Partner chain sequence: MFNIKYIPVPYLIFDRSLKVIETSEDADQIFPPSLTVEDLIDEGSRNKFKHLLEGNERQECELVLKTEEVPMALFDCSFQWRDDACHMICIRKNSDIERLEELVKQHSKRLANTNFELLENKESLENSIMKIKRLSAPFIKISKTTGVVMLFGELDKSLIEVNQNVLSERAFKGEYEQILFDFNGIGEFEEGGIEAFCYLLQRLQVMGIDSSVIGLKPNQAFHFNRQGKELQASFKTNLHDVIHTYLSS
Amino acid sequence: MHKMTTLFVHALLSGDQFEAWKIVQMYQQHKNSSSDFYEDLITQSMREIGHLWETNQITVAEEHLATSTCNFILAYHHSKRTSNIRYMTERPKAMFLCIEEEQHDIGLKLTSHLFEQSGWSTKLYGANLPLDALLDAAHEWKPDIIGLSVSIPYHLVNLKKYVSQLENIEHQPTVLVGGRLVEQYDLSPHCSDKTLLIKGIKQLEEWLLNNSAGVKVNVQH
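Output structure of the single chain, in the form predicted in complex with its partner chain:
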């Protein structure tokens, strides 16, 4: 594991927000793109934290502390990235959520932040949103994209139901599915041929580059 990731994992597990932010600043001296930061530092660190639990070196309580610290870092980073953005056109809309009972929402947060930094208007519903509430929200707001995250195999049984109902909404939003399981398994049997399966941050970044052409963003530093 990269030395900076090791230091970052240590700061997250200690709940030390300021130390963690210092490491982010050090990282950004080398690489300044959000997608690199999300991939190299955040994703790798959260994977390492999962590995530490699996090898019996930390408890779930420590994992929760790390997640909470990571949430702070993500929120702060995103606020810095968007504070100077001026949106020049009407923005396309994207809505994000974890499927029912799914509690792992860091990946979803990254995705929503990347959309917003590319000029989209987003709504992040986070973990544990029942399908009925989601359908109501989607009817009301009419998002162009509805992003779902699934990272626990047990929750796959619900995925098909979510995808089919969401793709049948009147204004026909595109459903995007991401999360750890998309990288590990072929989830196409749980989706339709219209569903976008996104295997990682780099693929998402590419998709955003190709599909945010109408979004004019004026970043003033």
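How about the form predicted alone, since we already have the form predicted in complex with its partner chain?
Excluded here are partners and other molecules; the one chain stands alone.
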């Protein structure tokens, strides 16, 4: 594990928001893109914390504290990235959620933040959103993209149900599926040929570059 990641993991487990942000600032002196930050520092650190929890090297309380601290850092970083952006009135729309019973939503937050930083209007619904509630929200807001996150294998039983229902909505949004399982397995049997499967932050960044060309974002200096 990279030295800076090791320091960041320690700060998260200590719940030290100030120290964690200092490490982020040090990291950004070398790499200042959001995708690098999300992939190299946040994702790798949270995977290490997950491993420590799964192998009983940290307690449930420590894992929760680290996650809470990481969420603070993500929100603060995103506010810094978007504070000087003046968006155009008409923007494409994307909503993001974890399927029912899925609780791991940090990757979902990263995805939502990258979309917003690329000029999209976003709504982040977080963990464990029931399908009926999602369908009501989607019918009302009519997003162009609906992003689903799944990271636990036994939750895949719900994925196909979500995808089929969402792709049959009248305005026909594109369904995007991401999460750790997309990187590890072929999820196409659980989706349709219209579903967009994203294997990580770098692939998402490339997709956004190719699909946000018409989105105008005015930056105030």
